[in-house]
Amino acid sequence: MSGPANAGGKEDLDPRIVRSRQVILEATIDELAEVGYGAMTIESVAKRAGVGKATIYRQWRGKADLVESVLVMIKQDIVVRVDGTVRERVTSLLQGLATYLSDSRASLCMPAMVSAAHHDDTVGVFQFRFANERRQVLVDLLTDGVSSGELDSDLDAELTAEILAGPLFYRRLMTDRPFPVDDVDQLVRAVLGPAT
């Protein structure tokens, strides 16, 4: 996938540009949300939008650009601290995420789009590159905890991420009880043992 498909080019800097494409993407999360990858269409995001399908046309080449460019817009809410102990670091970037799965309308779209990664190759691809992208961002703050000694040397970085961000998404995709974000904490000092 390449993104939109003027990317970059000088219409990207018209705000009416800008805001047409908001809109659309955040009638792709409702509809994906509402639907499911496979039943939603261009001109389902285009009613829901208030736009014509030329609009999206112009924009993305069709309906996985365009869902990627949500995943692309996702990835962006989350942000990462770069200041305090690896462990203060991994509880912030813990405390977005279970907000982000509980509160955010975009998360809404998260099982459309588990569901379509595993029926469709296309969807598949990017999904899996999406999620192994957010999975690096914790895995490389454990690293960095290891190789300063914060953390226990023998700590296996790509096992604990997938220990600390499996709870989270387990509630989102498996109950209907998202994770606390009060509860991160204590996540973070069953897996990671006691602070020092």
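Numbering follows the first chain given and starts at 1. Heads up, when I say rigid core I mean the largest set of C-alphas that superpose within 1.5 Å between the two forms. Bear in mind the structure is a predicted one, so any value in this text is a computation, not a measurement. What changes on going to the form predicted in complex with the DNA:
Annotation: Cα of T175 displaced by less than 2 Å between the two forms, core superposition.
Core-superposed comparison between the two forms: CA of Q22 displaced by 2 Å or more. In a rigid-core overlay of the protein, G62 has its C-alpha displaced by at least 2 Å between the two forms.
The form predicted in complex with the DNA is what I need now, so please give it after the form predicted on its own.
Below: the lone chain, stripped of partners and molecules.
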């Protein structure tokens, strides 16, 4: 640990690289949200970001590579409460998801990502893996609830996770009105039964 530099990962890069990387990734998000994956071009991203095309090709190999970086960036870490009942923790988790799907600029490009995942292997592998990781958190939570006896012993954690998360994604992808955060309580009540 001698000297100030070379401690972390990217912190000691030329600040110009850090800045351009940031504006390019944000421009990519907006471009994905507006025109989708297929219609997005490197040139349109460069123009929106106010950078030269070469600056993009200096850091990424192409479109799929760039979008992959976006996926990593917007993959918000899931916050799981460790206190409270399983029911409270599930509600909290879903509220976080609902908020994310309603508010975040990142979630505006989700329809584009869904489509891209089915058409482009590189993007698909990432998208499906991330979706699975997030889903697994909920499944584990429900499994704990069953083990501890808080939830019915015949509850299928995998299916229930999809029943809980499905409506949120359904509303986001198949309609133009995201699932309201305030309705999450009612959703949990309908699926897990009235609070004890």
